[in-house]
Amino acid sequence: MTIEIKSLTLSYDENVILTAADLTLAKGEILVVLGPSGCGKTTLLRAIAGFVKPDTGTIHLNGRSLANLQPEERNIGMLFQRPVLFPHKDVIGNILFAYRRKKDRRMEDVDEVMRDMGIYSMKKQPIETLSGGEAQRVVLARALLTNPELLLLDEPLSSLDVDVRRQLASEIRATLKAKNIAAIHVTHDHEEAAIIGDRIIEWSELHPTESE
């Protein structure tokens, strides 16, 4: 089991986002949480990543509690809706930034992941010249080089054109499967969820309302 969440309660500005939610994720599994914008999907990911502290409940990653670990200590990668890149660095500079602390780093690994993501020929390209899809490929390549135990995807395809979204969703799924990396992907798009996920759960399954 990669992730095991038990009785997780989250609130934000006095609004209850989750109440005693349970969630599990198997090794190498891609789970999609499907729900409307503003329901709390991002807050759930931020709690797993360590940016938000739960009110109650536990989160375990591969058997170890994340309760007292800082985000940088969790070995979790995260992609956001908008790519977070350094505009003063080129593509290879952005990718190597995440690799700088690894003692056993090899440029062969960098080249491999860049080829996997279809950006090898862009390594010297300025960030400002990239399309939205290309920028997300750079961010994903950077995340994969850290060998995360879990990858969190916060609607990273939502701003892309439909055709690019479909293509990149397929590429992300293929890459995660090839590397056997578990992931939680949140989205409001049903087609995107069907392309990328092994398992899909509705937000209402995690946080049913009183009317339900």
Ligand SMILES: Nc1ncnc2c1ncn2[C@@H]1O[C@H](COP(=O)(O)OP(=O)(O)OP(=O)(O)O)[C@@H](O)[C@H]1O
The other form holds:
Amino acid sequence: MTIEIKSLTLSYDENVILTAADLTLAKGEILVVLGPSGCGKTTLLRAIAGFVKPDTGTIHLNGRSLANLQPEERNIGMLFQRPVLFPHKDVIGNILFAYRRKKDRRMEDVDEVMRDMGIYSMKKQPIETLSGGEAQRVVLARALLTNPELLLLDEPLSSLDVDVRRQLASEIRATLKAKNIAAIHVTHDHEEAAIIGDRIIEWSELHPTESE
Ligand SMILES: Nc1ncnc2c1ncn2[C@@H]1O[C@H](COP(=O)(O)OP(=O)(O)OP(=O)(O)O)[C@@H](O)[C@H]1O
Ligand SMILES: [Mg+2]
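For comparison with the form predicted on its own, please write out the form predicted in complex with the ligand.
Okay, now the whole complex, with that chain kicking things off.
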């Protein structure tokens, strides 16, 4: 099991977002979560990544509890709707900045991941000159380079044209499968969900007690 979430609850003041959410992911499994806007999908991913603390419940990643780990200690990658990059740095500068603290850095790995994501020829291009799809490719390359145990994808394709979205969805799937990386992907797009996911669940399925 990659991830195991048990009875996770989380509220913002009196606004209850997660009520006893249960979720497990097999090794290398790609799960897609669908649900209406505002239901709590981003909140769930943020809790797994460690940006927000659940009230109760447990999250285990490859058998170890995440309860007392800071986000940077969790070995989890996260992509957002808008790529978070330094706009004035070039592609390679952005990737190397994220990679700077890692031990055993190898330029071959950097080149390989850039080739995998189809951005090798854009190495020297400033981020602000890239298209939306190219910028998400950079973010993905950067995340993959840290060898995450889990990747969280929070609607990273939602602002892209339908053709680019399809293309990137199938490339993301192929890359995750080749590297055997488990992922939770959030989207509103059923076609994208079918392309990328091994399994698709609706938000209500996370809350068995509520849907009874
Ligand atoms: N830091 C916060 N403080 C208070 N309320 C918050 C906070 N973050 C999110 N919320 C509220 O929690 C609810 C769930 O938000 P969340 O962003 O998780 O939804 P979502 O399912 O990702 O929606 P979308 O599909 O639109 O991205 C919303 O009502 C939101 O306003
Ligand atoms: Mg969201």
